[in-house]
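Form predicted on its own, single chain, as structure tokens, below.
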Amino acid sequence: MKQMDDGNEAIIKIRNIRKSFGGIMAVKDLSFDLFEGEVLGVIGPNGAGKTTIANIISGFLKPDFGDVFFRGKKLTGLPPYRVAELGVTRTFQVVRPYPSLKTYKSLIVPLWSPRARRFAGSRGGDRDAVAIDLLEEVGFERDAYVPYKLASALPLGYLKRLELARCLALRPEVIICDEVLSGLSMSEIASLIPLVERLHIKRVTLLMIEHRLRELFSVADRVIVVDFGTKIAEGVPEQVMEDERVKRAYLGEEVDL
């Protein structure tokens, strides 16, 4: 188990936040640091509110109350393109490809993004050729005809490397991962695993939405559990486990340990 090295300092701050959806308490006064460099797993049963949380920190929902904050900016109510342009990307649990364009082209709106282009500068280069290398380094086959193909053929094991790729575009400091290994067979899953650990030895910043716990458990620093919106326990995966709320909120879950 990796342990967070002394002095990370939050690179996430999340203050109070509170949001309902017609009377229903999605999430309730919830807290939490985010750790530069950190991978921080985030579980709880369906319906915990795990990626209304993830869309209050991309800016695609505003809470109702509390704030987010990223190095010290408030990132509350800008909307998800200005969150993105300050490094803070996101995957969706339901993955979002352009389907009518080649998978490879599917990068060219982020690489031309303005956050892109100034890390780039005077090296942008041909952004074809940059798309191709950013999809090998998620796993696609660079010698292959999968690069070329419709993103609407792929299927789903490469339209998840797809949704990581499209954030690497944006050179980002921080990745919240919805559902990333969802729906993915075990063979698939094995192999985006050393992906996560290499972005975190790169000192990307991770903050993964999962219901594969035994797969996050080999990655994450820290985990929170949340359950009816509200944090029920934090903590290194094994003390999670073994706090009586967190067994009580997974009663009648498929707990995969």
Second form
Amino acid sequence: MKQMDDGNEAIIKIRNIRKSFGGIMAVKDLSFDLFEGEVLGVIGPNGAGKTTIANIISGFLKPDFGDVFFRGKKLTGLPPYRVAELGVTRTFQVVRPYPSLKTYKSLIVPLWSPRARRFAGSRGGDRDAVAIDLLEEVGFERDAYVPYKLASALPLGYLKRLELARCLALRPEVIICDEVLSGLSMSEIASLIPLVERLHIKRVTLLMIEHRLRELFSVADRVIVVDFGTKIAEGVPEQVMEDERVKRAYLGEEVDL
Amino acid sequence: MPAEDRRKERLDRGIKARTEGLYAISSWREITYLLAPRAALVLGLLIAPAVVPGLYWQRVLGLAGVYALLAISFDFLAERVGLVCIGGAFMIGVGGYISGVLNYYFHLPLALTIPVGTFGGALICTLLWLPCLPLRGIYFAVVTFMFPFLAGSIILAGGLFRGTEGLSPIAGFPNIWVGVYLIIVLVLFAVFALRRLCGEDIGLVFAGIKDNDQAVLASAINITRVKVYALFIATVIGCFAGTFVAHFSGFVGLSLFAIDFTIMPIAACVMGGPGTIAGPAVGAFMLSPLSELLRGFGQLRVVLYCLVLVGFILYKPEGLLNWATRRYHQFEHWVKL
Ligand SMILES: Nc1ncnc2c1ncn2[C@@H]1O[C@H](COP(=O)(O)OP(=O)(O)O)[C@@H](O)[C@H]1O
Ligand SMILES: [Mg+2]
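Since we've got the form predicted on its own here, give me the form predicted together with the partner chain too.
Then the entire complex follows, led off by the chain already shown.
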């Protein structure tokens, strides 16, 4: 799994984006490429600006400066639903379930979107069945009653995976995962790693913002490290962790490697 | 039996099992159990116009239907879509004035003025409120609340449609029965249709917008557009009520923008059970005859609405229908110790 897709055109290009919140530079002149089919890890200490990057790519925030391109098309300025419509989806670090809906019914929302309806084939009419399949795909036990519970009754581990299922419902080309693994138990993580591998085989491009370095490094092709909103290192996982600046940025924080 | 020797026991009937799937239609008893509340609502409302004493109370019933439609419209938007729209008086005014103007100046028959007033009015309300749809929570409420005052002032200042005098006479219904039954049938239709709609896929999207609009945006759905659909449905209901008022009272004037049309449906909704759609309708049919009894006391009616509003919010926030539903599925009996 660990190889660079060298001959590939970048599916997402990020060029000189900058975002400040009342004087705090959350992202500062950041540029990087995301290649088609790769798993790119983004790591960095708390407050480094990782979530802000996800918000800018997905259209939830407009950068003060700079642009994001998807297959050569400018994403900056598009509303979030247009970005998702194009196939660039994201999960939320702070999960956003629909508390009043049953878990599987909450997937009817993305399945109702024009994008999902365009993809819906012969089973398009039975969204409930597709929703249950999606939940199974992200590791919900099929025969248990969990999918039929209200989303407000689910523990965090399930809600994180529900975030992923919402993205999968859109048949995405790119998924930006904002710390999906944090808050999961070891066994829950172990059940998600095969999903990441399956997506990789299907050439879905993944941008994984993570705190769990060990698990991230087992799936990521490439890693970039951000600190104070700028990229301080980039490369294959082993190489990145040798970097002096990275060690310094993580000093004082637990590095579980 | 002396009180010490017995205690009350409460059982919850298996609500899920009894109301869903095959079990629900497995026997006549189960079907009756499910249908009885619905049948009570339908029959109660259909019989009411025939049993109330005299024309006056039939008119009260017709007006109660107007409030019921407004309460349904408010409840649907606020509780099922998350849009708090307190512009009931504006919908009444727009629907009523369109209908009235078409009838008074152009002598169009009811068969035309009512549909045009209903759908044209809904279009106008939706377009005017469209720019405010991205506003969240209280801001949308405030903006919609301002509109009836705005419209009233413009009509007054411009002396439009004969200003304070209003337009009269406006053609009425052939007789009182047609009017009363028209609105009652439409109240019933609105209740069942909206409850159905909320269970459909688009209804789940509405619920999603209420629960977490950011997640719906991330689901590749244009939430403003979905809110427009919901707003149009709600304003169709409100504007129909407006055209009905115009023809039922034979008069169109500034009183159509009266604050009663805004406050009373909210009180009915809170009283009847927010989010149930049927509850607010029932609340309106209870509250508006009550307020009619207070007509002699003028502004005292607004006091009644406010008391009901505050009382239910403080002491029974779930409202009558949610409470009744819970009790219906519960079963209490005395057990010997
Ligand atoms: N909406 C916001 N308003 C103000 N400050 C923000 C906002 N979002 C993020 N920040 C600030 O920007 C910085 C980066 O935040 P974030 O992108 O969430 O970091 P990370 O996800 O890497 O932990 C932090 O200092 C945070 O306080
Ligand atoms: Mg973050």
